[in-house]
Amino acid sequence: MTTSSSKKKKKSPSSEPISSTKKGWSAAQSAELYGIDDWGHGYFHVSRQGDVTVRLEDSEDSLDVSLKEIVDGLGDRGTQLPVLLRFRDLLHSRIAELNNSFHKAIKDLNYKGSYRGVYPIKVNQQRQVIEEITEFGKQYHYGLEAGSKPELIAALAHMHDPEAYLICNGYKDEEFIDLALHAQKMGLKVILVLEMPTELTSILARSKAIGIRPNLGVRVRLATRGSGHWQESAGDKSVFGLNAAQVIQVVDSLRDAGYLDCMKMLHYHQGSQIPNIASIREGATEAVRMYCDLVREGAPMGILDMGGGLAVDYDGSHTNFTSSCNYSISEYCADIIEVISSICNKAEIAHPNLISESGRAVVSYYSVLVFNILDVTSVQSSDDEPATPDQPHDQLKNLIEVNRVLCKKNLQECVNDALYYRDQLRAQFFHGNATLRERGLGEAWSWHILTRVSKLITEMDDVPEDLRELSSSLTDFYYGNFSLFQSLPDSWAIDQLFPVMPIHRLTERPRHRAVLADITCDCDGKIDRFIDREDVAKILPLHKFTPGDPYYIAVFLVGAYQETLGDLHNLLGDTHVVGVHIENGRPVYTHEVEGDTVADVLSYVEYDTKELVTRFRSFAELAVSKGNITPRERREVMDLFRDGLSGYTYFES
């Protein structure tokens, strides 16, 4: 088990110079460079032909399908990029792995309780997701967790398994409580979780009015904190749950009201994406001791809900780094079972039935965002020496001299001098002592020097830290046909790392250091932090982009939260969505959902598209009356305006 908070300190492929002179390149080297076998969980691979493949399988078939071929097939059918691909087979596989791992741990450790998972709808509320989870999950009596009235309504419409749990978290008004109690009366295993002490009065009042004794749970606020980005979800500063004193008050209130027998479940949540298994064990230890004492207080209990927290190894490092985890699903299940059973055995308390609310771990692999590169702005590198004027500026002479003496032995000194003389020349221009042409020549020479330095670095075994930083700064901007804010909001908001790589041309060596920019015209609309085995990479190795030749990039593991957290920055809407699975040994496209049109997103921000057409028509007619355009040109521009309203919000080829 890894316990260090830092990643493995071994040389990673992404830290190797991209412009290495090694002969040849293979698909296997690309797989190692991008770490796909580390984070792909056996679902994603690189084929010998150099395409990223996804392994789809059902009860009878198993097939590695090229993502490039899927995208090409969609293009032939008229679906343009960007597109979100959903793979239901991966969703089924994750549900099965989670349930089977718990069942195996229960059997191996002679645990006396059972396991029932529930999916927290907030992680991805899309109808297709809920339908597939409830349908496939029937065999495991897999339930749902609702944290709001809309989520409860969605759950009640899709989950009717009387053996599965429906957990009701969040703040609850009277209508929410009534719906939950009626669903319990109709035969569902509904549990109303007390998030705050004041909810108890409302729940008891409505249960008396409806004529049913509620199934109650209490969410406790653990003193044990989690780890990772969301560690504040637990601990004394947590905004959710009841502290120990409040839990006792609830017990006393239920006893006084004659409803203590309704207390069935203890619920706790340490936060999302907990990377360290030690934190999970500590949280379970505190929670199960509370559970045992509630049994001693006279509550029947019987259920322990561990909440979420099961992490996803986004970067494949298998460490307790925030974008990784130092444990597997099977280890998670075994450790939970071991902790709970040992404490209950010592306390002579019956083993509780277990519920987990794993969302991220279930749906992350399910979705892949694919987009095309539209253009590239290359770093101002130059292999050829710039021109030298007959009477160069003094600072330009200094730069030319730096270039003359540059060699491996004095790289750092030459870099320092080149940057100094470049800045001096800029200062001279600012004060009127150098011309724009002289400044331009100075910058061209400085870029030429830095280009030479970058190439010399690739021939060195040990590269000083400052020079590595310099090499990383020589990056190209690859402009992708997507919106970071719409499709990858966590990348912008909380620096979440997602695996990113090209899905084809992987038998070619990627020689360009790149940063990905979206089409939002926002300085934050870029991805400049990438997964790496050692730390966080500042560049992504990509291939040369040639206008006219499609170049496709994919962002993986985006099934959790990204679809529902996205916003309308620059009025770029939802992408196209396509579900892909296999039948009879071939991929099948299903659940094709067209992305937002321009009219759609304008209506979201309160524009009336008919009024927009009327306003623009009036403006066009005014232009005709002024003689600026002809009546025929008015018709052409009106057609363009209407076509624009009905078009995709993203770049259309």
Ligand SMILES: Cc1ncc(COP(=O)(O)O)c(C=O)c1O
Contents of the next structure:
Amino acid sequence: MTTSSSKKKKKSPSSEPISSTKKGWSAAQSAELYGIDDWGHGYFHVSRQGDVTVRLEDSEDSLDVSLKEIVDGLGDRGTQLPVLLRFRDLLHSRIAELNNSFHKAIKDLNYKGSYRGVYPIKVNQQRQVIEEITEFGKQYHYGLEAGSKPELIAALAHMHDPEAYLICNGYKDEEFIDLALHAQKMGLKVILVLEMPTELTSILARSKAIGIRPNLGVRVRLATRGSGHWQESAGDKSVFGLNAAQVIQVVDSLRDAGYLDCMKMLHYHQGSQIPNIASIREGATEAVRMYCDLVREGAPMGILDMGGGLAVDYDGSHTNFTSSCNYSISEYCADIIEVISSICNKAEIAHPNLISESGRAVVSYYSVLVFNILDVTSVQSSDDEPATPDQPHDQLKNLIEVNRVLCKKNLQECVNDALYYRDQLRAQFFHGNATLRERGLGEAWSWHILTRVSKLITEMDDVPEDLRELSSSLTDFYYGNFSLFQSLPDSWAIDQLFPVMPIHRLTERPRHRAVLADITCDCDGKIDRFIDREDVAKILPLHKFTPGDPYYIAVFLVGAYQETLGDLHNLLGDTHVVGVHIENGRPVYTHEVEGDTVADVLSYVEYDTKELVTRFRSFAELAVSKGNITPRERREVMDLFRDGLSGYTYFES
Ligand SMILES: Cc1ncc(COP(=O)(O)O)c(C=O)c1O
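Now that you have shown the form predicted alone, what about the form predicted in complex with this ligand?
Complete assembly follows, chain above in first position.
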């Protein structure tokens, strides 16, 4: 198991420059290049035909279905890209894997308590997700965690299994508490978790009023921090949970009030996406010691809730890098159970029943965003030799000479010279001693030289770091039909990495180094950090884009946190959503939800569609009266305006 914070030093294809000299390319090489077998968890593969496939299962069969065929099938039915595909089979598989891994570890380690997972609604609140989880999770008595009143209301409408837990976290007003207590009275296993000491007074008051003894949990603030991006969720500075002194105060207050028998659960949450198993073991150690002392204080306890944090290996490196994790689900379960049982055994305290609130690990694989490439700008790299004017500027002559003498032996020198002469030409333009045309030609020659250099270094075994950097700076911008802010907010907000790759043409060598730009007009609206086994890659290898030929890119593992955190930047709305699974060995589309229309997103920012039409019509009529357009043109432009309102917010073709 890897414990250092560096990634494995394994040769990483996506950090290598892309050679244009090697002939032939196979689907297997694409699979290796994009690392799909490392992060795909057996769900996603590259077929021999060169498509990405998803492995779907029904009761009897499993079928590798091409994502390209799914997208083409949607196109035939009139559903345009971008689209969010949801695969319920993958969700079911993750729930089964989590539950079975805990059950196996319990059996293997002779653990005396049970395991019941709960799904934290905040991770993906969409109705389809909650329905799938409560339906499929029934066999495991899989419950829900609600962190707010709306989440509690959604949970109460969907989860009626008396054996499953309903964990109530978050700050609770009287209404929240009353609903939870009534649900307990109606037969659900509801646990009200104290997030702050002051909640105790209102919970006890409402319990007395309703005539029920509440099931209480206490969320503790561990001194042990997790690791990775969310490590501040635990530790002294954490905004959540009770510190040791407050926990003792709560115990004393409960004892004084005659309610200590209601204290059933200890809850902790070390933060999301904990990449290092050592931090998980440490957190469990501290928590179980607190648990044992609460039992010694006279609380019945019985349940230990370890919160979320089970990480997803987004980059497939299997390291403790923030986008990865150095453990599997089964290692996670075994390590937790081993830590808890050994401490409880020594303390001679009964093994608690366990709850985990894994969100990301359950829903990430479920959703895949697919979008089409609209355009490419290759502003920098240039294979073709630029023009030579009759009377070249002196600096241009120098650049042309650098290009003439360039060979493998003098690469570094030529790069230095090319950049020097290019900068000299820019300086001369600044002082009025070169024309815009001369400057433009100089830049084109310098890019041509750098492009040649980047190709020559692909043939070298030892490439100096500076030259490697140079090669990765020769990028093409591929414009994708999506909004980073709407569909991948964590990529923008916290630099989260997701696996991204084309879903077809994978028997062709991808020769272009690309950065993906979205269709918002925000300079942050781009993906320029990509997964890589060794590092974070600055480019994504992509195929040549030919206008008119569809080219589809998918972003994988986007089922957790992305949908509801997304925003309406540039008023680009929700994408279409389609559920896909197999029935009788054939993929079927279910649960199609149309994305936002232009009228929808305008209404979110307080525009009224009728008023918009009225205003525009008055303007059009004014244009008619001024003679700027004809009445017929007024009709055409009004039709366009109305069509625009009812259309998709993304690029339509
Ligand atoms: C209290 C609580 N439980 C569970 C989770 C889910 O965490 P994860 O998605 O890492 O499993 C969170 C999210 O941060 C949380 O705050």
